[in-house]
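Just one chain follows, in the form predicted on its own, and it is written as structure tokens.
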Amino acid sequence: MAKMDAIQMQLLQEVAGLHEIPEGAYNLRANGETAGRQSTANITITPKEAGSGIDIHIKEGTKHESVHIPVVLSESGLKETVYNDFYVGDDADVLIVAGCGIDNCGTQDSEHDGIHRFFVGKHAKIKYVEKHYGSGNGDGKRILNPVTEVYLDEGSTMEMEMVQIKGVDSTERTTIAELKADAKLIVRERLMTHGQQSALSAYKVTLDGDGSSADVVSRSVARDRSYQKLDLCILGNAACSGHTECDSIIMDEGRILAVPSLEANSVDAELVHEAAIGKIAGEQLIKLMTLGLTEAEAEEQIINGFLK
């Protein structure tokens, strides 16, 4: 175990919420080198022979436990690219937390690119927190490209907590999925940009099975003069069931662009959508400011509210 330094550590506690090495299997990431590795008898983890990522590899009927796959950058001008696949086996039920941190003192900009492959087993359970971050007060960008691709068999589910509320100054954000029989998918994103920063955000689920299910949340507020795209596709090629809902808050001379849209290649699939941007409302601030907050103030409350 390697050990890590006071920032490496505060950016493991926002991403991971660890605060010490976790129980269960994990892999810590910091700077481009593995800093520790701990496989369990139902999670084994094993690096790729290119050396480029991990597999991840659990066991059928694995209940209750969880993996921890946290990268911390604090090294101005580093970029990688990283390849992690998960393999889960039929019936577990195991909580999997990702997530990338980045603090950046330099001038020279920083990237960590993960991707991120889940096949999941018949009937298996999956809760997935993937959270980023940055910090730092250097000219340096810090820069997160999260791509994930999900492949549910019949009857799995795959619960999705997608994170990014400070500091980052350029992601693009994909997501992919398709759907057997029965599966079923719910993703939660909260995004937050300010200064120049720009986020795009793509997802595109097929559901190609019979009974199976997506349900797929944005909620993102844009401050200062950032720039967001929030892309949302739903296509039912079976007797299936879909809904994706952006709702955004637009502050300053931010600039949100939202792009549902629905594909239906069969008679039995139901599909909605629903798209929302506007302004926070005069009369949420004075009932706040009745209260004794100040109106930046009251305007994080129903922000931190928003988001949560």
Second form
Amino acid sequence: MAKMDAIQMQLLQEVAGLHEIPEGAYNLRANGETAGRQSTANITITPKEAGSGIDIHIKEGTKHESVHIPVVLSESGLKETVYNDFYVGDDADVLIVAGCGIDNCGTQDSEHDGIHRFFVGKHAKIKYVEKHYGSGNGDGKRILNPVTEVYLDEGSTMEMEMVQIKGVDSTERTTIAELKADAKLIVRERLMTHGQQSALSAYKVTLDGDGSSADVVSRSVARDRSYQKLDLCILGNAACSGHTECDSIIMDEGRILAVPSLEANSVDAELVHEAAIGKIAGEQLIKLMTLGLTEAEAEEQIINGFLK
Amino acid sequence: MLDLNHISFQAESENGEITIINDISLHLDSNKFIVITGPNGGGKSTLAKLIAGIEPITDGQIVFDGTDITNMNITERARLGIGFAFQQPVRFKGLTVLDLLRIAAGKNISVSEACEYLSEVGLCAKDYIRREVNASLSGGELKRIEIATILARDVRLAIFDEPEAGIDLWSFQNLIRIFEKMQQSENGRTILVISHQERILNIADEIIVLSEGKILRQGSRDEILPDIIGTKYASDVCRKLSEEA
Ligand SMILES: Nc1ncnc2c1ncn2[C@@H]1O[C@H](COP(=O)(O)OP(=O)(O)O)[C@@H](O)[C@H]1O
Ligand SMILES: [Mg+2]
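Follow the form predicted on its own with the form predicted together with its partner chain, if you could.
Below, the chain from earlier opens the complete complex, with every other chain and molecule after it.
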């Protein structure tokens, strides 16, 4: 990591919680170039032959290992599209940490579009953590448009934690998942937008196999004049169960459009949707103020808790 | 410690303006255990909210420890040492019991300190400390956590609005022990409890009967209690529960 400067290290810490070289397999990408890569006996990372991106192969039966693939951008005006494909062997049980941090102090827009595809083998278990973060006070926008595709084979499980709390001006997130029998998908998304930011987040989860299930929960806060569109869709094509929940706090002049949708193509599909948008309850503010917080402090505590 | 000078509270209702608190004057001394009782809708909760600054008085003056707090907001009053346990505590998605106790304490108290407050209110600390203060908690659990948030603060005046509601599995004796312990503080703390419960009325230094926004009676326990026992103002929840069972 000798190539990384202080700003890049800061970004790295924000998106991947890394202070130093991680243990296990990793691929660090900084300003469009590889800044470090390491494979392990069970996890191989290879650059793609054509175009930019990497292939990550996780051997079947790999247990308790992790892969970190953070991306940092600190150069104004950089625009890149990266393809990362994960091939996860049967029965593997691993942690994957991705994330992108952009620092833009310049006047040109910086953009990172990451396309992540996961081919998850039978009975494998994946925990996936993705954090997006922006900083820098230039006029150039910080743009992130991640696409995530998840293909879950029989009996496999994927737990996804997607967080974007700060500093990304414009984002269009697309997540697609297809589940075979007994596969399970759990998504926890946390979004906060402020200023003039706009965030679009769309999920399309298809439950194809009997016994498959999905639980997609999105919590978001729209402050200032920001805009969010949350599009959560589950299709049930078998004896499956699906649940989506969209829970948003709106503040200032923020705007939120929640578009939940369910489609059942099997009589045995059980799909549930919940959606709520509202401002912070006055009673919650009052309670924290009676404990000695100012209104602004109370607001901050409530939002922090909500997005935790 | 607290003086209410001719305070009134009017609010808008469907039938126009109504007077909910009607020209009340009241003096509370330090180091006292005072119980406010009276019929439902009499204005007890409203009076407590006026003291805490949650609703603004429309007339009169409130003086706390020599300071005129009439125009102070909730936060300022809280920082002067007024604590308020709600009749219907609020739930928070995401905030844990530990978060709430830390906010109440005003500092990052250790987990074991926070656990002590929970044990005081009869909750098994390790089961609750990481729980979210959300809809998964029962009304009774929430009520006890609410009381714990007052214990975590070093208040001069502690107001409890019907603290006994929903104490289901928790003994009354425990609640009374908490009040007794709170009163042993060095700062001359006064406890103001809104309650209908005979057992709580029984340990009062002073009883105030509030009805239709006015003080109907005020005096020592010995003066007031004999007159209201068995009336609609005082009932024993435990007796009632055992009769229903
Ligand atoms: N902000 C308000 N606006 C209109 N009516 C109110 C308001 N606050 C309280 N009230 C009414 O005032 C009366 C007294 O309420 P409350 O103080 O809760 O009584 P208690 O606690 O003694 O049962 C009730 O009839 C209640 O509906
Ligand atoms: Mg009341």
